[in-house]
Amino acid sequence: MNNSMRIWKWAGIGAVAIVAIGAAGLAFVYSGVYDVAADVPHTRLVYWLLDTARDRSVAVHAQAVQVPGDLASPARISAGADLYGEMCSGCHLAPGMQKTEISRGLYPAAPELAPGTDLTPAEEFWIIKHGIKMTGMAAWGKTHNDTLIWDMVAFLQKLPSLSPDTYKALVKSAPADHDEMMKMQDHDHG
């Protein structure tokens, strides 16, 4: 046998491997085997898979966004809280803050912010605009603009070195309530 007839016979056997795992991932998928309740964690393989495409897809995408310079501005931080205390604490909770029925309820959980994250505000800024799929994370970027989704990355970088009061007193002396942040946006756009 020449070398050209056992390429074309591992290129072959090659097509054919494929085709079958193929089919046994389709078979798999749709004898509805595997258990997509949130009440039962993902195999360890599949968590791994889930969270490595969800870090890579996140660091690849957050890599356009440009970060303006004005993240630890007073306005930013403070209309952020507001947001943050309105939209996200119930998922991601606060400093000094139980878990609520939401958070105890998501599969995956989702990540308490107040101790930080090891993301970038780049990659904040992507996550809140877009959301993840399948995590209950929403993308806010349909109904915020981009300079609302910045106020709230500019409050997470400031989360972490908030004590529960600080964090209390930070969300009470917000400069306007989402509801009027929402009618000032709408008005900006209309």
Ligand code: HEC
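Numbering follows the first chain given and starts at 1. For clarity, a rigid core is taken as the largest C-alpha set superposing within 1.5 Å between two forms. Computed from a predicted structure; not experimentally measured. First, how it differs from the form predicted together with heme C (HEC).
- Here A169 does not count as shifted, since its C-alpha moves by less than 2 Å between these two forms after the core is aligned.
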Contents of the next structure:
Amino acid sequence: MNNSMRIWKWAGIGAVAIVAIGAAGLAFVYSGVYDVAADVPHTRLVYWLLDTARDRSVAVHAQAVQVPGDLASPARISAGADLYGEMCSGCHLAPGMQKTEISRGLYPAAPELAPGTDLTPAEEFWIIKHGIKMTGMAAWGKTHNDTLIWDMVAFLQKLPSLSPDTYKALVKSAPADHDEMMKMQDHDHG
Ligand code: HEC
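What about the form predicted together with heme C (HEC), after the form predicted alone?
Every component of the complex follows; first up is the chain already shown.
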């Protein structure tokens, strides 16, 4: 066999192998053997694939997010605390809170946010606005404008330093006009 025949032989074997692997993959998917139950963890390979795809996707998409300069503003933090207590703590818990039924059953689990996250504020904003596919994490940007989402990001920066008492006080301190603001905000934002 000369060199070019050899190359064609291996190319042929490679193509057959790729088709066979693809067919085996499809057969596996259609067989229904993979367990999608939320009370059975993913295999390590599937977990790694999903986890890595999520982390990379968030990091890349968040690059375009412009972070406002006033995340340390007390008004933002207190508005964010109110929203967090109302919409997020049921899954992500809060200082002094016991686990809830939904937080115990979610898979992937909703991480407790009080110890802090490894995410940048831009990444937190992107996740809160757009949510994460096939997890319990909703896209809050469908119903909340960017200002309110940044308020929650501002609050998340403060959360690791809060005790159960300071957390409760902060949730109560929300500005009085805040509920009005939520009703009036425009719903078709960015
Ligand atoms: C129904 C449950 C649920 C609610 C309510 C919820 N989340 Fe989540 N959230 C999740 C789950 C589950 C994940 C993990 C997704 C994953 O593993 O990819 C998550 C992930 C996150 C993350 C990424 C954390 C990290 O360290 O990777 C942030 C930040 C976050 N949520 C913020 C919020 C905020 C703010 C709210 C309220 C507006 C909220 N979530 C409401 C279920 C929820």
